[in-house]
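A lone chain, given as structure tokens: the form predicted on its own.
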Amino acid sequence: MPKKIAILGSTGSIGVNTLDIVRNSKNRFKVSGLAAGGNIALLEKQIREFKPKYAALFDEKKTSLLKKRLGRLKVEIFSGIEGLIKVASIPDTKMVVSAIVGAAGLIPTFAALKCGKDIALANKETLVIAGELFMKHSRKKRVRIIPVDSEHSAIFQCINGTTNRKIKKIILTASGGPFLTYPAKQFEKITTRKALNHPNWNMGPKITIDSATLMNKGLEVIEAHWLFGIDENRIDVVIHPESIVHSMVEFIDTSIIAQMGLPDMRVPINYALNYPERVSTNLPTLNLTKTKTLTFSEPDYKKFPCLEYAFHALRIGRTMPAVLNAANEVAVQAFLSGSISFTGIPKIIKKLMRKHQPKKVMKISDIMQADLWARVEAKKLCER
């Protein structure tokens, strides 16, 4: 029988290629459910493609439209928070796809877990803002927490069981994106054209901005942290340019495990997919010989300041990470609408986490209140 999967994003770019893997190993998994934003035009085409039972689309406004475009189309179509909710809860499905972008993904991927459902995670935000609550309930549960980030899945890979004792740090490797080389008096005036131009990775908008600022690589440290129960000290980020070596953990007896291959996230995503098993793709393969060199360095944090914001974040625990993922996310979306400059994206977080009064997280509401104060003030900040 195929495994039963839903995916929570699957018009973004880690859903797209999540389809993909399904439909190169139809005898191996079905589509329940899929739940998209607002792309109502790809969501349809999917829906056709893979026929799930139930689909959601988070833009309540287009939900209609979306009905009358599939007709007599036999899927259950829901809409809003809610629907993500119901696409996520789904029975008899197995795995749940976490791919919404930002922390828009907590609500629905809580609501799986919840369920007892195993969990292929790439929406990062889910660990970093609510990590601890949410690796309480995983182990509740006994629900497998299977990532999907590429770095993240390398780490998975190496450490491939080993307990914590042994364990000496993880090293996450970083491309270090577009301005890896860029003079920092230039900063000012990076544009959105250059800045949504990553040099290895095809992402959607937002992960590729955090790209260019390491935000996303602060981002995994969090992740990393309540993944492998791993403190910030023994949490390492090296610059690699190359995108080859995945990430690495070293042991206590100074070995050092790494994961390589070209940068495809279909790799990471078909072994969350099959996890425990490997199964074959029709992807090219890593050849070293042309590779020829692979160059590691430190990273710059008086350049990309999001870096060391988030390791700070990690430190003080509580509603912080909460907040940093928040700042980060309107101050984002102000850069792409041009509303602020590059440099204006680590200046609001800054702002925002020297005004927040962490407090200790106990429920979800928590979080949800967090979020929402720093995203009022952080809009505030990008209006001035």
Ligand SMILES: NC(=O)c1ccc[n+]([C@@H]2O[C@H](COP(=O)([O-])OP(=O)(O)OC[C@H]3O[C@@H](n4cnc5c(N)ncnc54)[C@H](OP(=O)(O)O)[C@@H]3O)[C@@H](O)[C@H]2O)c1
The other form holds:
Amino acid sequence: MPKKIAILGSTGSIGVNTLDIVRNSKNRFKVSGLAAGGNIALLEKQIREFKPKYAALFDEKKTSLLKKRLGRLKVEIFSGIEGLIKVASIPDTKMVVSAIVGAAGLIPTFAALKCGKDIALANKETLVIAGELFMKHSRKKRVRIIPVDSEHSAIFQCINGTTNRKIKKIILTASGGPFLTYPAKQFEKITTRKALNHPNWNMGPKITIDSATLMNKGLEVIEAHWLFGIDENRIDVVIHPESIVHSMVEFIDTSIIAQMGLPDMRVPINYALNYPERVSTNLPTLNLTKTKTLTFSEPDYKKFPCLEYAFHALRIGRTMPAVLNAANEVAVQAFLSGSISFTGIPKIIKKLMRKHQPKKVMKISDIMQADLWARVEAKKLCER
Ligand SMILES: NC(=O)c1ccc[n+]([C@@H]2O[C@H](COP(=O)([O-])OP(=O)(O)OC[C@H]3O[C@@H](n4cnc5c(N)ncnc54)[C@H](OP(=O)(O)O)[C@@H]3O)[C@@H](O)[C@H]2O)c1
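Output the structure of the form predicted in complex with the ligand; the preceding block shows the form predicted on its own.
Let's see the whole complex now, leading with the same chain.
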């Protein structure tokens, strides 16, 4: 019997790569549900090819057009946040791939968790803003969370069930993004076109900008903390421009285990979908004799302050990571639309983190409140 999976964010970079794995998986998987934001052309194409029973579009205004385009096709279409929750909760679905970008992924991913689905987690923002609650519920529900982020997939594979006490530290690798060797003086003039041109990975726009500011690595530090239960002082970040070593784990006996491969998101996606089995693929393989050199260096926290802010937010905890994340989402959007400069992104995050009075997180609404506050304040700063 094929494993039934639902994909939240099916029209994005991770969603499309996931469907590519499904397409080439010789009926190991059946797509039970697809959910997207507003790209009806691509969603329609995906529905026609993968024939899910259910689909959802967040943009309610476009739903009737999607229904019209699908005509008599046998698929139930839902809309809005309720629609996303429906797709996350389809009764016979075994696994939900969480690949919506940003904090918008939190509520539907939580819905999947509450229904006891295994979660292939790409939406790191869920763990950044609600890591403690999310992991507590996953233990209670005995839900398996299998990371899709290449670094966390690497760490997951290196740890391979070893107890936390035997782990000395986690070493997260970072490509360094397109501005690794740029002088800080030129950062003010960085254009969106240049920032969207990642040297190794082909990803959605938000994560590509996060990679350029190193905020992506900061968010990953927080994600790793919650996923693996490791304190921030046992998480190191190293710059590795070749993106071949996806991350490493150092054990108490000084052994370091690394996971390597070409930078291709289909590898960790395939691993997560098939976990705990390892299944062969036709993906291109790494030839180390062609790669020749692998280099590692310390990150420059002065040039890339977002990384430091993320460590700081993790240390403070409570609602601070939610504020870091929301301020970043608004600032990245403002940079993409041309209303602030590249260096404006860390400035806005810093201002909001200084202004925020962190509160204890007891429930999701505490996070949503902090998130909303930060979005309103960040927008005001961007407009200024
Ligand atoms: N791309 C990568 O290689 C990569 C690697 C590691 C981790 N991740 C993580 O995976 C997540 C997705 O990244 P991505 O690069 O795939 O992003 P992306 O290409 O921008 O795609 C985002 C997806 O989310 C959907 N979406 C956006 N807002 C939504 C909303 N309010 N409700 C429902 N759906 C919404 C989009 O739908 P429409 O396009 O239809 O509007 C699209 O399907 C992020 O959390 C990212 O950090 C990505």
